[in-house]
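Only one chain comes next, encoded as structure tokens, the form predicted alone.
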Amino acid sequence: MSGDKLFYNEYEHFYEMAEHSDAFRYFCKDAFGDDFSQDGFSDIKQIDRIVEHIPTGRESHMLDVGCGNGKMLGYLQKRTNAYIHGFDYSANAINTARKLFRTNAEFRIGSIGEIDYPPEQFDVITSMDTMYFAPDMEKFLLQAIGWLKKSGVFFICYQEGDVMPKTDNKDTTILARALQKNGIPYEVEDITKETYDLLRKKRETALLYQKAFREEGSTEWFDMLMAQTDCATESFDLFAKKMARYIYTVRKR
């Protein structure tokens, strides 16, 4: 995860809960399948949709770009054997990151637009709700496919705060257009009625645990939970009519 660094505090703080709270652990376990840490929607069935992309062995190579504490290339290493390589701007999520997977492991502490790799290193790139914090998208996409080995897979969650508008069927979120315009070949796939019940579960286990983040004196996290699902407490059609969520797949020709 990354993000403008007007949030650098908060994400500091964010990660050294992460790393400390047993109740948000808990609850990331029942909530995505799997605790990666999650500050947002991906759970364990999106983020296996990745390990069709990665060639599996050492020689495999994969960038997530906003990794956080790495929890998420962790368990995609355990799949795949691949050397995991992540950047985030906290210090407290790389240093976690650097603690938890020492082997066959690179994090940076660095951010969008500021960071570089050498070319054609990866064969997957990852992006999991971190392209909004690009200050230049159509620039970074570029720089992002150059690091990609010929045939590389550039694998990105995306969400737009209003439902994706539509034209004769025409993609044009603000990514797709940055894609457009770079002449960028991708596949897309909308993701929104998964995120919303996604979203449902998640409120129904935060839940379940506001008394495990009370005793724990972690009622602050608690509340953030349940202001990021309130959205989901209105019937879908609502829902979709103010957010909308998608997979974008661009493969390095």
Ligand SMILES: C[S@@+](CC[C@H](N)C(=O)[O-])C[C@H]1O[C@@H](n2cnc3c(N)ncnc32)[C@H](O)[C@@H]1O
Contents of the next structure:
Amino acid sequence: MSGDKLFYNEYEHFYEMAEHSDAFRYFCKDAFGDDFSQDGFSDIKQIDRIVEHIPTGRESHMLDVGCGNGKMLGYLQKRTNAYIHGFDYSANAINTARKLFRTNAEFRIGSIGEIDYPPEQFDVITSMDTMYFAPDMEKFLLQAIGWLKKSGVFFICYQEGDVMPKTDNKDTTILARALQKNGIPYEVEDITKETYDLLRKKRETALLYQKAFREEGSTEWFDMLMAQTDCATESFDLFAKKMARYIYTVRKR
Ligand SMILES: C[S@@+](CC[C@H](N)C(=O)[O-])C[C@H]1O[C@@H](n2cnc3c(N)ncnc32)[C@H](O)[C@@H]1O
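What would you give as the form predicted in complex with the ligand, now that the form predicted alone is on the page?
Time for the whole complex; same chain goes first.
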């Protein structure tokens, strides 16, 4: 299931709530190791894997596709000094990002397919749980690779079993097939077990914050977190039949 502006109102609402909820900020810090207003499933361990791809010692530029309120980019800028760029269709998210990060930072409001950059701009492009929303994934993949400098890296966290259908393995996903069809070499790491453990931690942490969410009047967050993590209440074997998570890295030649 993918398409233009899918879940648009839900994300506007999500980032409006994220701006005002202290309970969610603390929850993210405890569940993921830092607060990036995650709606995806990326904890600090996954995000730190990006750092090794960002060149240091010269001005480097990185782009996050579906950057939300930019907090992950802000963290990576602190670690590497990179110039950060991000786009997201949520105006609420981008308005927060523009308030939070003002130096060596550029944020745009727009959808995948509408936004464009000149060729060979970026050392690193990331897309954490956002490729699913491309109206044409193959077309967007080629466009994004065009934005990379030579030797630049496209780092994609990609999940199956919720938005995308579950396929057999890391080389049969819709993304992997699009890469193969275009002769684009990739590396892929299966992080399904890591994700299962993270979802369980996310659920335990949400339960610890249940009272804080209620007192703040944002029980809605708690309900959303319970629904998101319900799949990890069964055994790992059952979970892995329905869900999978991978990190794909594509290096431009
Ligand atoms: C699952 S969330 C992931 C957010 C963040 N990258 C993370 O890992 O927490 C998907 C993000 O993509 C944005 N998004 C969804 N569809 C989009 C589209 N068609 N164009 C641009 N952004 C989109 C949403 O607003 C949201 O910030």
